[in-house]
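Just the one chain here, the form predicted alone, laid out as structure tokens.
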Amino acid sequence: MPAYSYAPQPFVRPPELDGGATGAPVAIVGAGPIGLAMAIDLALHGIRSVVLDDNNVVSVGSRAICWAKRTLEIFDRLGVGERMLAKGVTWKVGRLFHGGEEVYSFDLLPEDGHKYPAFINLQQYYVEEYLLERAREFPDLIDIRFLSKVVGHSASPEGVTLTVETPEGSYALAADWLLACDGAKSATRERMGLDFTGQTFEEQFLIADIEMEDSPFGDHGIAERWFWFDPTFHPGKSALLHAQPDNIYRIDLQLDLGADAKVEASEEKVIPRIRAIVGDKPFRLDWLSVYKFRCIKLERFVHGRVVFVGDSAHVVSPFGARGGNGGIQDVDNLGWKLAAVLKGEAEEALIESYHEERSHGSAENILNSSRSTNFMTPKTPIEALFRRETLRMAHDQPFARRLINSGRLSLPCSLEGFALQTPGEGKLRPGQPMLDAPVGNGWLLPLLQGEFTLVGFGEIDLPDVGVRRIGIGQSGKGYETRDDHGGYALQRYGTGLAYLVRPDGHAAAVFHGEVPEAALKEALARAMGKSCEREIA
């Protein structure tokens, strides 16, 4: 019996089965974290969508558990961040062991002044539960259809038509756009004959979620990430330990090359391995899975009116927590652009910038993930020598410790140099994600995300060109201002600077000393895709 109690979602007969039509402009395939987040993001922009899923329960198994700071800030904008933070296990320190000795530790967020921590651990089923409940707060904008399997689709330059099978019959659903959020085994991608490119590694890893009252971290009271190379309890391999809510612990163990996945996931094989780690402490197996590393992506994320989002577009190994986090950053990038196109505020070419920016982001994730994988499981004698000597020297040579790679953990992707950004210099350059800071009685980022915003720090006036204006460390300006509580904001952004911020929280332009109205309008037009005059695939 798993620790989480699954509640089946009801099938609701859709109007199309009785000759009606929903008329929503967006069809989203997949009601996982990416599809639900996508629907909520569009709803916040006033865009209606239909979400289709062939299942009727949230994620089976904990699956994605590590949610990074930037992702939590996006979830905050979507309305579930604080709930996730309250339930999740907060951590920021990682420790690396070689054999039985700790050789290195790192702190992912050593400074104060941020609403969200470096990471929380929270099972995917809770994330989906919270997103589903949040989506149901938009009954006029989000139509969620469980037990509704998309078995076909056709696309034209004007829209898409989906064929949907349900327990009460099949129907055709018309929409302007199809967003494929149907995961790594995307049926949408398979129907279109689109192949991933990249690398699949032969090594396999076992995930074992265990429930136990006594922490396997021993007397170490604060949750952390522990990773072992060649541990005494699993000689010659690697192992990872994470804490989750509800006294659930994730243990990740490297397996022998060519191991039989079915046999390795049997209790007869798993329990002795867990005993070697936790000793005689009582525990219960909650979920088991065996997986291979894959670092692969589509060549293109946008195919006319069909757009791939999350794992349907790119897959990385779990070490580094770049899968679910990367998918939520896809949502963050696409939502405001698609809404602007559907409202007639931007040309369809703006969607092409989603491909450019997020293909870049996924390539960055794959590069980091591949490097981690090669360090953990070296493929050549040279890689094996490098790993062996790095680990040996890490015991007493500080320089070697930073070379250990157990997964470079997820960081937000910079969009510097891409077409929507106006080049410039500042403490934060255009393209980089804005940083949080305490301002007034709250936080900076919730004030900046969701729509275009001009934010000024210190003595600089903000002209009115129709976008939201916020002054930090200012007063008496005729627009909203907040105190720089603790001095963090001006320290992170500089004084006498203003930033034009995109709805997804990335800086689009920076101004020094003054904000010329004409230059601001030009930067705003550029950020809305006026320079994206390119052919649509």
Ligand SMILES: Cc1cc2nc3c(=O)[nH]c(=O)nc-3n(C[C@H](O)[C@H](O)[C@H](O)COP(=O)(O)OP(=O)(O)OC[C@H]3O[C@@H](n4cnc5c(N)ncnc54)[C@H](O)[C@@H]3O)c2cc1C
The other form holds:
Amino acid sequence: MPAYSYAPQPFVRPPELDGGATGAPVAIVGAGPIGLAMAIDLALHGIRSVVLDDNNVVSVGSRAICWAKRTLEIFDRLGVGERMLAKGVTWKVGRLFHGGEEVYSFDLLPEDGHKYPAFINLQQYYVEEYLLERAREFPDLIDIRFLSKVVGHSASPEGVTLTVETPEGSYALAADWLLACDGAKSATRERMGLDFTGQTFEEQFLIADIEMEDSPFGDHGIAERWFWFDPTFHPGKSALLHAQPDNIYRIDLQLDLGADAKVEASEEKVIPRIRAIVGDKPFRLDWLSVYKFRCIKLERFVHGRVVFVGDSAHVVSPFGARGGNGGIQDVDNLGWKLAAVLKGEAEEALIESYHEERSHGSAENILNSSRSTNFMTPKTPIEALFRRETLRMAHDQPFARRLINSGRLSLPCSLEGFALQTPGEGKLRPGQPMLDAPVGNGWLLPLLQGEFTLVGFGEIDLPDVGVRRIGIGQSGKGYETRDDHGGYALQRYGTGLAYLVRPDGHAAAVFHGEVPEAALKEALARAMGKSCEREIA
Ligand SMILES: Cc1cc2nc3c(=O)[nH]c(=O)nc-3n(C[C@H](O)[C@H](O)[C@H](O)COP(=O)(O)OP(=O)(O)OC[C@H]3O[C@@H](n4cnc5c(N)ncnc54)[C@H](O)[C@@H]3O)c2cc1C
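The block above covers the form predicted alone; next, return the form predicted in complex with the named molecule.
Below is the whole assembly, all chains and molecules, this chain first.
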């Protein structure tokens, strides 16, 4: 049924099956978007990994389609951002309808001066395909093994041994670290007896991805996110419409409680539902799925040398597009920390900060996701009354529009207040993700990510303590400088301020007027999870 043509990846006989025990610093279980991104991130830091996947094709079905600006910025650092942008459908406006009437619209990125848009829509199989091709560019650092199912592991404080089943036999693989990127049904998690905690929702939704020449957005032309409460074509329920590349459109329809998933996903049931939306315009079904969802997470993401990343650690509803986007933020957070530990630049305790920061990030996603779901599918008469009255008033009362929740879309998580950040005040506070801006002939973020960077804006000198230095709106310094093209950077960061930026693009410290060397070293040590006294001494 899908228009996408799947290329099965070959099984390559691993050396372990012939007695060659290679082992690896990192074993990654799962070559979904998170496992692949993780391997690329580590490779960019020079860390070797073996990626094991029980399957041999990229995502079956489009699944995730909405990729947020922050994810694209991380993809940019991984070397695939521009390719994703070129293929994806760019959008930033959402429209909300109640019955047959538009109630309001919102613009997710009203300002200029950013390399990447608020969102692109791109099928998960393309995202994985591009990540896989990028990973193949590191043959010495990334060893991807398809049709390789991890069926067991044993862990010690020094490392992990995995049991891998393949079409040609089983073998043991030794690794210093195991990254469980094996998805929502993570067998690693089950083997370890770790439970998810959170909420399971009974409501079911139907996804119908359809291919059609004429846009179901009608004369409107531009791609947007359209969401209906109680639409005339699907009374009493909700509906969502998104555009994807290749003339594919996603229609997501709420179903009756207790509906039979098999029946609902049958063409006899689905086609009349789509006809009610697109009229008699021709279309082709590309992918059908009926899903329920959970908003749940692990209590701890780090268990000694086993670390959970992406859906294996947390799962949310698709409304808000926080699953894959949240997982990519996990990768961004863990990559540099694990590399620093493996290179002996930081102590193992730094990995604990991955748990603290990303557990917080996923709790934020779960909170937003659960709130949206509760608004969309009220559980009590009071919630139903609240929703009905909110929607009724929203037609002419702006305050009520703010109360409507059809999925608060994925935003970068702030890490303010966590141990690696040095408290401070600036236009941007430590912990917040740095914002893009046009500088020189390019963009600011690509200059800041990937390694610790001290960036100064306007009149401030940057001392040399061994981290990369970039001056914006400066010239004639003994380090790299760029023009503040169009004035965006100084407006976003303030003038006379400097920021110490972590490799994942989050501000770690802010300095005003001058950057005292000792304070900078202290902030750097803190950001690496080191005891400040020891580092300064
Ligand atoms: C309908 C739907 C719509 C969604 N929409 C969005 C969206 O718009 N935006 C968004 O950000 N997110 C969205 N998501 C969520 C997104 O799809 C997931 O968050 C994402 O797939 C998580 O990636 P992952 O790599 O952690 O896990 P997965 O994609 O599940 O990958 C896990 C991989 O591990 C492999 N594996 C599993 N067990 C083993 C084993 N024992 N040995 C070896 N390999 C193994 C699997 O084969 C698989 O390749 C959506 C999800 C659904 C279901």
